[in-house]
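Shown next as structure tokens: one chain only, the form predicted alone.
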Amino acid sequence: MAVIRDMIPAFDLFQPTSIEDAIDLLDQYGDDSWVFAGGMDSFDWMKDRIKRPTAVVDLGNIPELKGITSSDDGLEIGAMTTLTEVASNSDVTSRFGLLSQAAGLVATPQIRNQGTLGGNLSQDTRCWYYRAGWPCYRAGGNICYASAPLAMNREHCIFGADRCVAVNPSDTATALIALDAKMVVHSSKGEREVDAEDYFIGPGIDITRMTVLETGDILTTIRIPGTWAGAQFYFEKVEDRKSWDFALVSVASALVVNNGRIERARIAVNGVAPYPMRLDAVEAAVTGKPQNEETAEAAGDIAIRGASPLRHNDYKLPLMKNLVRRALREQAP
């Protein structure tokens, strides 16, 4: 098990001023490199001496990774833009309030002032067995301690388990999936754009990662199309404490409602799987239906189909069901 120490391991710190220079450094050091954004996840790993990179590449001095640009086609947000700026930006709040709500509920004001949107999206799971240095599947071992018969797994997944049962911890991920956002990733191979729902991966694809980012990749921009601007939004995060905590379950929805009927819907949840889940079956079921309690109740039932709770987390079934119901009913609290 990890022992907390006073000093983090030594490394070479690089502070490039361009994306190109950052990519060159990541290619040079390969698997011994570490991308540093706001540091909220990085410092946790390093202070426990579990992660020991040779080179840390700090993205904080790259101006093109910061800021929010608005156009008729939507928004572009630099991955190094702080969560505070995302939550308070007038274009985000007026057109895509769903993301503003989600960003504003991350941790505490101090953490939101330092933490970045890209870092919140790309952080590693918070499973305490894994974070404490236990040799689980995700860490290269051959066991999942959280799924053992007497394990403490109250916060773990009820969907998508594949050896690992850890959940994705991002608050902003669900909002961006509901908004049909695109993630722009740069590497020495060029630029590629990934749908938000495909940016996150499960252990069945790669048990050592939570996103599509590989060594040498940098998330540079989040693009939000204007398709859902001004839609009816709902975001709710249930946590043990009112701040400084990760979601037990969260939900985000974007609805276009006309004459009391749901014309279009995008709904996502987090805290229930190793990746934020888009609820395709729920979206299909509610499209064209009246926005009322009956539709919302049916949607909640559909949302939890196929769930496989662990010993201590079956409470997530009614919690997820009710969050989906609340996200779809006409007058959400």
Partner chain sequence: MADVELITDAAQQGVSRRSFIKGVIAAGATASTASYLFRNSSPLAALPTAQGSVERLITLTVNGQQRRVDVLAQETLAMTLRYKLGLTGPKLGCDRAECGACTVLIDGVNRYSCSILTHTVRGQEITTIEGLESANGRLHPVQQAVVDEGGFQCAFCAPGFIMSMVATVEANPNPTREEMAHALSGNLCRCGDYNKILDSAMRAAEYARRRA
Contents of the next structure:
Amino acid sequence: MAVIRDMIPAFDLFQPTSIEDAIDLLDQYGDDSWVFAGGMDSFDWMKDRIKRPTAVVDLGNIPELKGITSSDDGLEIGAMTTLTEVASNSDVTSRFGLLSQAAGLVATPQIRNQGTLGGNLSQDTRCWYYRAGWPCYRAGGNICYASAPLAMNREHCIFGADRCVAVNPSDTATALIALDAKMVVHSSKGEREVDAEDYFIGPGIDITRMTVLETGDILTTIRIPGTWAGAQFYFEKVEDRKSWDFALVSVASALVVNNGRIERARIAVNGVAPYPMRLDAVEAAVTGKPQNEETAEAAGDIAIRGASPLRHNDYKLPLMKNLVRRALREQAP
Amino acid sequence: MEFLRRAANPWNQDVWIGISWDLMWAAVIGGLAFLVLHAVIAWRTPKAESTAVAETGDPAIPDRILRHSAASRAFHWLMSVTMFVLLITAFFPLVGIRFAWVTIHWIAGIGLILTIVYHVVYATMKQDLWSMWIGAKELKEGTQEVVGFLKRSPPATSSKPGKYPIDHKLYHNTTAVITLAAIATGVLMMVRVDTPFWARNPYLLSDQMWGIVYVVHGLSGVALIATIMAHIYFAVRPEKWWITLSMINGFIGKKEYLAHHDPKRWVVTPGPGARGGGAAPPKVTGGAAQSPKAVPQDKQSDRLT
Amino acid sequence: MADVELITDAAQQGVSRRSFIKGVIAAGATASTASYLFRNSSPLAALPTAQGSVERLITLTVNGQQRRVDVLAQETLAMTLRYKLGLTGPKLGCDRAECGACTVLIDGVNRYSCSILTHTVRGQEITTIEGLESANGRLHPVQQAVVDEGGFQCAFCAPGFIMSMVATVEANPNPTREEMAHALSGNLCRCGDYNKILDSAMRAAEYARRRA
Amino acid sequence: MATIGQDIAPPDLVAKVTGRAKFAEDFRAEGMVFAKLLLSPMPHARVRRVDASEALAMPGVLGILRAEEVPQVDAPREACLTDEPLYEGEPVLAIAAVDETTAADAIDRIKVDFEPLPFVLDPLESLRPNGPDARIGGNYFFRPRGSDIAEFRSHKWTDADFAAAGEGQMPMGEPRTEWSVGDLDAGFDQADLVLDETIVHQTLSHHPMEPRSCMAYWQNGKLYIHPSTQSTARTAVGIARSMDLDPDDVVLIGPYCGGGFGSKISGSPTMLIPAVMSRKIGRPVMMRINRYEETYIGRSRPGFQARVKIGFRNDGRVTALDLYIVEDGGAYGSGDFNTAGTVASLSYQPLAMRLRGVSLYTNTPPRSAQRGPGGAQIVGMLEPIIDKAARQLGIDRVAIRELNAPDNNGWLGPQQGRLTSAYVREALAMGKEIFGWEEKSRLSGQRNGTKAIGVGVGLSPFVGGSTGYDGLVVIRPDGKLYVHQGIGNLGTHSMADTARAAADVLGLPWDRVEVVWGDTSKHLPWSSNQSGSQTIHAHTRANHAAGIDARRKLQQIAALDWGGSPGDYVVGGGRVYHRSNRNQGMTFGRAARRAIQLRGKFSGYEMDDDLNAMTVASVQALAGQGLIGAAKDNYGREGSTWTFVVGFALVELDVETGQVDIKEYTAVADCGTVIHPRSLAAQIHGGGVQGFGIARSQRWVYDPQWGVAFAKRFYTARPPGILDVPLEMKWGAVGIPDPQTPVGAKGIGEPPVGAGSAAITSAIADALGGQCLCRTPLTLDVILAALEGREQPYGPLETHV
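Beyond the form predicted alone, can we have the form predicted together with its partner chain?
Let us now look at the entire complex, which starts with that chain.
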């Protein structure tokens, strides 16, 4: 059968108005169903005719999935809240500026106006071998084209490769890991809450998924506890173009600094592994240390320990190292 | 049911990427069906009278006979551990129990290879490679046994096996072929994942060749599910307990020896250090009774012409 | 200035051509008289739809008018606008939410019409570049600003850029040049005319302020 | 008041801002159906068998078009469909259906059995002794002049050639093309400093915003076609030739083109597909081209792997330039490298120079001219090396360019041809002034936090015009001047701006000028291609000539009616009148009616016999509608016309990330008389932005194992966005008229690209302390590896990354 990457094949579109109805539909159609949030990732798959769901479940008409509300001392953000809203909401900007910064750097204004926080977190990898529809491990085959000896893998991972060397493309993921957010997932089995860092899974666990979401699951809410509200934040996304691009490496950090000493630290990077990586070792190493260049230098070195670059992405080591250093410096450049 | 998983390669050519995992269920179901069938027939079959041969046996035969040396047992259990790890890491993720399995899988695979290399060397040096040979006579005996089993009548007692009965040999050889196929393909497949030994190269073979490799590996994998199910089943069957025990402590009793083996085909003589009925290993010699040449311990010829 | 319509409108080429080319369906005309996305002879027309899935015949609010239109479940807004409603202002430069040429306003917010399922914007206000001019033919201040700055070269990107400018000056009538650049960063211009586009956009903001 | 030099909004702008401007995909016709393409999945293959039965049986599917049904061409040229695809993505067949989804579904169901054939992506690989060839039979097309031979042959280098090259240096085996000027050895003997560098310049797609969609139908034996094309008259003629039709039987309507940059000069081979399909199935056929397809069939600038040896005297004078270029000619072969050599000779006026080159076919999409073909590559590659020499010799970087730059006596190329004008030193001086070079160059290498400042300068020459085309104007009884333009409209505004030459000759205000363009049924004159910076030059001349012709006729009519000799009458303000008595004269409207009455040459019943057949047909069709001015550009010219643009840039390079921010950019042109300042600025800046893309981001990536493209979308190909360019850019123009053209204007489309690219490669090298990485694009990975002293991500000659 010939290849054509144009025009979406027919599907049935469902627009449920409640989470329960949506879950019923997903259960009814199983693997033939497709959860449609902002659609910014979905359209590519469907226009490329690689994914051909028969039932598309649009979450756009479920009011409870939208909006930002205060809860306890934190925030609850509906998964269908647009990135623009996340980036500009005053509760987010004032207390969790890290997240608004990250959301504001996603792609372009138009994409942020439509793309959702849940979608940004749950999007698939951009490995171009995989997205070309090639039968790689992630696509259910038995090969990684991107790590072949001559492969073009500049954008691929330096950590966590397990057959697959793709990276997670989400900008908001690291911010939420640094903020110790919880992801609320609904399915017909009920509701469960997953730590942000555990929401993302590596290819070792399941090579065909980026997150814990399985068929029939819906990410409904992102809960941000007050733990890190108003902390010292740093977010940076290094990309080839300043709009419509994915991070080559991005870093998000939250620090509580007292008298020049780092009391608590959380730091996560993306673009370096098939999942956003929380840097526990760095956190441990800097906690209790003075916030100075020496600490930052050491942290950068620790961050890239154990990295194994591919043919074309050795540059991600110094890049990640330098970004981690910046994230821990007092004065961001 | 699909037997193969196929995909379009980057040039949109149809290639095999492996077997259908439906075959895994087929193996499980097939294996279970066999076990149930066997169990039912065995349950309905009248027990063969235990012969009095034991009593009449050669008094020189010790009460405890070493069936598996410590080294053999160590090999068996090590191999079984690696095999289980391989099967679990291969198939559990397929049924929804997710974990990072690849590294464990290939390390276990290397473990399996090492145990097999050890086994082959040991078998070559210390054992008789021919002991697993299946000749025409064994085939005939084996056929009689199966027919007998199916007719629910005890097998003709006229011909008893040497150390290894025909079903053991068949099982051993089948498993050996399957395992070797899995290993050979598995080693090739390691070229496609990250290991400390070499840089990944998925282009070592052509797409078509890789397809065959994956299909063979998959087939051997699912075949191992069935064969190992059968193996465990027989190991836990009461009438086989004496063999299972021997794989734990190494010995079988004189009674079992005489009941199940042909002393002519598996010659057992007390060793120099034997204190009748004592724990010391008996001297076991192999070969035809008429030429009882001394052979090293555990090395025996079970070959019949 | 030359009469643009005289030169560009295919409907004025002559009697024979006029009878042949219907050209674009005038804004406001009944939709779907020339539905190029799917026809009754298409296998798509015969496809059964599952119970509970969307109805194909819907009403859209486009440029202030109610338009009845038959929309496939998988249809994007750009396709509906261009091929069913005759609104060819939004352009398909990439069809992948990357270039912005298809930008339209949905309830005043700029979005990529190539990457919106038409069914998801039922009940929302859709504005295309065709809807900016006032009924008396007066250009929108943003359009006027672009004309006054001589904006754009090939202008394939222009409808998208202009819609983003409209959304921006509505939301922030007093942007800095840098803020404006960020607001327009979802639109691509391959002629590289960004300098002039930014000049136009800043003038547009000025006009919008003046009007307010 | 003269229109030339004024900012006047082009006449199509309102249509552009209201969405009324119709591009190819915006046309509709009753009964219109859709074509979709089946593309080759392999970089080189042969179609063994096609099974389309399932597709053709689908309701709504109307037909299939195979390679044997489309106009055939001789090797090595490209047909619009092929059974031996030579690159991944080459169109193999087309399907027509009542709607696009059905057409796509139908393509989905076609089974094609392809036989894979050997392929090659990198010309250096093809040059290896046993390297693969892109075509069956060879890697270049051998067709010596004056011979019947026309065949593919293999050009190979020896193992010794490869071994002779030093580590990381480009080997230099036998070239296919070679020319030299002066004594190269003597040149190097005189040199106090010799630099020898290996350079890689990427291939990159044109990526116009508008994909080359096309709609076509037939009526009364005539083909009506709406392609996306840069040129109007020339494309129509090309289509007629390809389709074996009388030119009168092709009506091309394409008043707008959404960018081409050299990729749609006379349309595209694929525009024939809807035309042929429409003839076959009897329905109007729209073929919408998507972005992937556009990347495949949309042309690209050939990449270079090159080695350059340059000798400098202590004072900075270039004594010898030895350039060897290996060019990736793509699937159908196309060459820029000769132009690259010519441009290098012009930029530096070396005492001696040699160009050697090999251009080979590869199994990658077709190449074509891309804005500044050859020139943009070579200046982006060489300017940082000139900087390196300046630094080593302790000379100011602008001064070394001033020293070597050509003036009106400059020469170029193997024949040492002459120029009509060159005011490079003036442009450099103006650029230094506007940019503030003296002050900015002192910032060079300074740090702003983690950011290192770099300043750069680039000089980019390119051909600025052709001659010999026809102008055609009509003064109608409404008193307006109608300027008919056969050139295209891709946003340069030259279809309007060149009309000013006729308006000014006739002294007519712009509101009484109508431009007629974009539709061959409107009777257009023979014109240049809308490409290669020709049109401002070629068509100010042609329209000037037509204006003069109309003016002469107005004077003759006035003399006929009022007596005296034509020379006694002057033209202005929409009237022709006696020089001594303003009342003794008539309006243009009156003159037009008189011309219609007088017939003959006045209203197009007779005309000059040197007009092109296309112009003749147009004049004949317009005859009797007014006073017609029609003339060929016979102004003559000695030497060739070249335009120069100098670019100045200031960048900030983040030493921790390798990211480059272009903070400032100024470019100044020597392009003769300025016709339309704002449009000129747009060309200078727009070309500069495209140059930034070349220098910093745009890429073309192939998987070497499969020969399949990856950078075929915007975000993977990375053309610059609005945040990747300075917030404000400056410009200037020397404004000295070219003495050999009546209006004095030279073309401006091409050279800004090289100026932009070179200013950035130069500035990045400066920010790196003078280290030339000798590769484009200079992405942050390449820069960071250099900063951190790590191994470069790509080999020194590695291409398509």
